[in-house]
Structures are given as structure tokens and as C-alpha cells.
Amino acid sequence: MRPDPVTAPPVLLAPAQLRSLEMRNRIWLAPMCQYMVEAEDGVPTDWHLVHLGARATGGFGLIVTEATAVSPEGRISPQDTGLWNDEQVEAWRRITRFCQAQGAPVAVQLAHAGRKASTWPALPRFSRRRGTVPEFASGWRTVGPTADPFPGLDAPDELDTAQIGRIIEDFVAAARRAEQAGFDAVELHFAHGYLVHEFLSPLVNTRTDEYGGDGPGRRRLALQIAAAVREQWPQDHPLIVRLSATDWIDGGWDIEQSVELARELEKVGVDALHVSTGGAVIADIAVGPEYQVGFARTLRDAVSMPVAAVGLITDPRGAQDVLERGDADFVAVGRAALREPGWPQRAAHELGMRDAALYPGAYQRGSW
């Protein structure tokens, strides 16, 4: 029996709230790198307005931007977006205003790529180029917890404690600019083998100072960034953390360590977790539909803050089942949203709900 569309919307389409942020449903647009800043200056362009704006008009409950670097050296590629200067603030403000006018709040994913920075964009025209972009071709020296390289990339420079302190300051400064740019939430990118995940993983972080060694040492940078951003980010705005729950290799970062970190993040004021996996090292990952959902469930059971699940969630009924089972509080849709900007609108149709509010007025004639 289909739910009454007035009194009992499917949980996937039910409204939700984080702090003062209200979302029209529980479907997030997952962050997906576009590599479309052709000027290589970190300034988002018309491409980003159209890409994110189309998903806002498509009914997503929360738009999460691609990884947006807190410094030029923190970019994954020279074509990444950034949030380290005022020109970027102005360009992002245009995008946040448009998305919000369509009913979709926007979170910026703040990131530093660490030893995986300065790489060729994952675009067809760069398909024959692999590894680190050399400095003569717009690349730069990368940094990491140690000088050990990610396979296939140049060796980074090992960060000293003063440089680590400046990176924390970069995250805080970017969060302040995020407020100026009109973002509704900040997501800190602690996943996929980028800088903070590099510090978390014992397979990468072999330091012996206060930022290495045991679990508390390896978690120190993540907690310092989260606490510093939470202090400066408006208290009524949510702070989210994207976390890789496992390295998928024995002896690496795993779900038990993720639980420890999640509990500490909650104590410093993080409002939600966005749970992914992998990326710190090369691993054999059995990728399939909903292959990461179980990690989201484990973390959700361990903390009181809500959790978003991601990872080949492509079917509306499957997404609904994830929430009904209590595996997560939100689902994030990535690659399926590249194919279908109106995925939430189709989800509503397939779940028996007619919701004109998911469509801009000009699009309602095309509603399911």
C-alpha cells in the first residue's frame, strides 16, 4: 500500500533538520570533483553554477560541493575549486544564492589533498597523463605526514608542526569565507586518502611526534581542525565530516578506529558524519551496490549524531530501504546524479509521492 502523500511521506522524502538548517528531504548530492576551473585559479565558473544549480532544481535536499581546497597547495588538481580568496567568495555566492532560491541548501566540502595533490585531472582529455603534474606545467610541491609517496605520485615534503598549524588556520579561514559566500553548512573532507586521512591511517602516518604514533596522535589533526572550525563557524550552522571508515587492508585504518574518532568528533561539535571508505593506500575493494552502507550503520549505532550513507546507492527503493532499516539518516547520491539531475523527483514518483515543491514552477508541466 502506498503512503498517503499528505500525511506520511516516505522517509527518504521526509524533511530533516541539522541545527537550524532545514532540508526538504534526506537526499544529499554527494561531492564530485568536476575539474572544470580552466583558469586554474580556484574560482568556480558557469559550469559549477549549472552543475549544482541543475541538481538544486532537481529536488535534492542538500547540495554538497566538490572538494574545495583551503589553499592552492591543497587542490587535487590545478582545475579544482578553492576558497582561499575573495574572488572565490564572490563566485561561490552566486551559486549558493541560486541553489537556495530553488529550495536546496548548500554545503561546501573543505579539503586539503596532501600527498595526493597536484595530479592530472580525471578527464578524458588528460587520459594519457598520469601521476603528479610537474611544476613547469602548473603543478607544485606536495606535503604529507611523511615523505613517503602515494604509489605513482611524487614524494611529498614532510610537514613540520608549524606547517601543520598553518594548515589548521587555512581550514578556519576557509570556513570564514564559506560564511561570507552564503554556504549553509561545512563538510570537512577527512576521507579518500587526502591529507587528514593520511594522518589517520597507520599505513601512511609513521610519524613519532605528537601527530603520529598511537591512535590519539594520529587523530590529533582531525580533531584540531574540527574543533577550530566549529569555534569559528556559526553555531546555528551544521558541521559535517566526510570519513573513510576503513582502508580495506589489515593493519590500516578500520571501523573500530573510526568509531573512536566519531565519538571524539561528536564531543567537539560535529553534527553529522558522511561515511565513505578507502583511498589512503591501494586496496582491493569489492565495489557493489550499497557496499559502504554497513559501515554507516556501525557508526550510526555508536554515536548519537546522524549519519549519511554513500556508495552506489542508485535505486530509490533501495535508498528508502537503507533509511527504513536504520542504516543511516541520509543517503548521498553521486554518479547516478550525474546521469539524472532530477533523481529525487523520480524517487518521489517511484515511492508513490506527488510533491510539486520538488519542481520549480517552470518545470511542473514535466513532473512525473
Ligand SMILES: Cc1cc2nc3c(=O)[nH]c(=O)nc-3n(C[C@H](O)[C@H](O)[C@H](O)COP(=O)(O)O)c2cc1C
Given for the second form:
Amino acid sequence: MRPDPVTAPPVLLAPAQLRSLEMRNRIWLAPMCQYMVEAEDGVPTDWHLVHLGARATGGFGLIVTEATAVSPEGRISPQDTGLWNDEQVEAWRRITRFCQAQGAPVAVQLAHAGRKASTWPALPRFSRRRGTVPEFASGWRTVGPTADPFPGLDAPDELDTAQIGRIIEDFVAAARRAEQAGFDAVELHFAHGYLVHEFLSPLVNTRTDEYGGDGPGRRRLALQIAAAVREQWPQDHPLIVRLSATDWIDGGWDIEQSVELARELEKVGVDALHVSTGGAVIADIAVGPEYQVGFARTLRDAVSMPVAAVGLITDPRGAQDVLERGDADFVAVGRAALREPGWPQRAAHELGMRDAALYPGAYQRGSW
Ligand SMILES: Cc1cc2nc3c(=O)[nH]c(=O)nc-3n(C[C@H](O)[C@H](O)[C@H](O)COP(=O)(O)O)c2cc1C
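Now show me the form predicted in complex with the ligand, since the one above was the form predicted alone.
Okay, now the whole complex, with that chain kicking things off.
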């Protein structure tokens, strides 16, 4: 039977709320680095306005920005966006205002790339470049839980506790700027082998002080950042955490440890989890359709906060099934949205729903 278009939207297209943030549907734009800050100053550009703005006019329920660094050294590449100064705040404000006017709230993904910072952008014109961008070519010295490098990259400097404290302050300062820039939500990037995941993973974090060792030691930085940001970030705005649920290697970070962390994050006021995997070490990852959804399910069963699933969710019916089965509360779409900014509009059509709210007035005559 076709769902009634007025009273019973398919769950994928049903509105949702996190704290006071209302989303028109449960489809998020996954965070995706564009490497398009050619001035290398962290200031988002016309590219970011058009890229994110097109997905806002395309009907997404929540736009998540690319990894946006809390400090210059926290960038994955020199061409990343940032949120450590007022010029960046102004540039982001233009983007949040535009997306919100199209009915799409915006979350900023706050990030520090740790020992995987200062790398060449993953763009065709840099395809011959490998490893760490050297200091003479606008790179910088990286930092990590220890001085051990990620394979193929330069060795980082081991962070001392005073430096760790400053990084926590950088996250808090960036969250304050996120409020000035008009963001609706903050997503903390604790995934993909960047700084916080480096501290979580026993394969990377071999420290012997309070930030290393056993589970509580390795989880300390994640919890301190989440708690400190939660305190600063407006109470009615949601705080989301993206984590890698597993390193895909025996003896590494795994789903059991992720469950422990998720429960603690919930206690410090995190509102939703965004469940990805991998990135801390080189591993064999069995990539295929919806390959990370099972991890979202396990975490959703273990906590009461909502969970977003991501990873090769490309088919609207498949996405609807993920939510209907209760595997997740939201789905995030990445690469499929690069080729199709109006993915949610087609999803609505394929699921038998006509929803004018997914289209700007000027595009109504082109509705599916
Ligand atoms: C070009 C590109 C850039 C990405 N940049 C980020 C990023 O900034 N932060 C992040 O957490 N994940 C990033 N990812 C991972 C995506 O958010 C997503 O988890 C992944 O692509 C799997 O989803 P998909 O199969 O729908 O693309 C990136 C992926 C791509 C393809």
C-alpha cells in the first residue's frame, strides 16, 4: 500500500527533533572535505556556499559541514576550513544563513587531525603527492598521543598534558564561534583516526599517563572535550559525536569499547551519535552496501540517544528500511549526494511522497 502523503510520511521523510532543532526529514548530508580553501586561511569560500547551499535546496534535513579545524595545526590539509578566527565566523555566517533560509539547519563538524594533519588534499591535481606536506610547502609539524607516525606520514610530536589542555580549549573556543556563526548543531569529529580517535585506539595510544593506558585513560580526552563543549554550547542546541565504532583489527578500538564510550558521552549531554568506522590504522575493511549499519544498530541498542548510520547508503528504499528496522534514527548520505544534490527529493518521489517543503519555491515546477 502507498503511504498516505499527508498523514503518514515514510519515516525517512518524517520530521525529527534534537533538543530545539527541528529537521524536515531524517536525511543528513555527510561531512565531506572539499579541499577548496585555496587561500589556505581556513575561510570557507563561494565553493562552500554553493556546495552546501545546493544540498540545502536539495532537501536535506541536516547539512553537516566538512571537518572544520579548531586550530591551524588541526587541519587535515592546508586547504581545509577552520573556525579559529572572526573572519571564518563571518564567512560561515553567510553559509548558515543561506542554508537555513532553504529549510536546512547546519551542523559544523569540529575537528583536529592530530598525527594525520598537514597532508596533501585528495584532489586529482595533487594525485602525485604523497605523505605529509613539508613545512616549506605550507605544511606544519603534527601532534599526536605519541611520536609514532601513521604509516607514510611524518612522525608527530607527542603532546604533553598542558598542550592537551589547550586543544580542549580550542574546541570550546570553536564552539563559541560556531554559535556566533549561526550554526544549529556541533558535531565533534572523534572518528577516522584523527586526534581524538588516536587517543581512543589502543593501537595508537600507548601513553602511560592519565590520557593513556586503560579504557578510562584513553577515553579521557573524548569525554573532556564533549563535556567542555556541552557546557559552552547553547543548551537548546544539539551536540553530536561522530565516532569510528571499530579499527577493524584485533586488539584495536572495537564496538564494545565504543558502547562504553557512547554511554559516557550520553551522560555528559551528547544528543546523538554518528557512526562510522576505521581510519586509525591501516586495516582491511569489508566495504559494501550499508556496511556500517550494524555498528549503528549495536550502539542504538546500548544507549537512549538517537543514532545516525552512514556508509554506502545510496538507495532511498534501503535507507527507509534502515530506519524502519530500527537500526538507526537518521541516515547520512555522502558520495551519492556529490553526484545528486537533490537526493532527498528523489527519495521522497521513490517512496511515493509529494513534499513541497523539500523544494524552494523557484524549483517547485521541476518537482519529481
Ligand atoms: C570526499 C570525501 C570527503 C570526506 N570528508 C569527511 C570529513 O570531513 N569528515 C568526516 O567525518 N568524514 C568524511 N568523509 C566520510 C563521509 O562522511 C562518509 O562517512 C563516507 O563517505 C561514507 O559514506 P558514503 O558511502 O555515503 O559516501 C569524506 C568522504 C568523502 C567521499
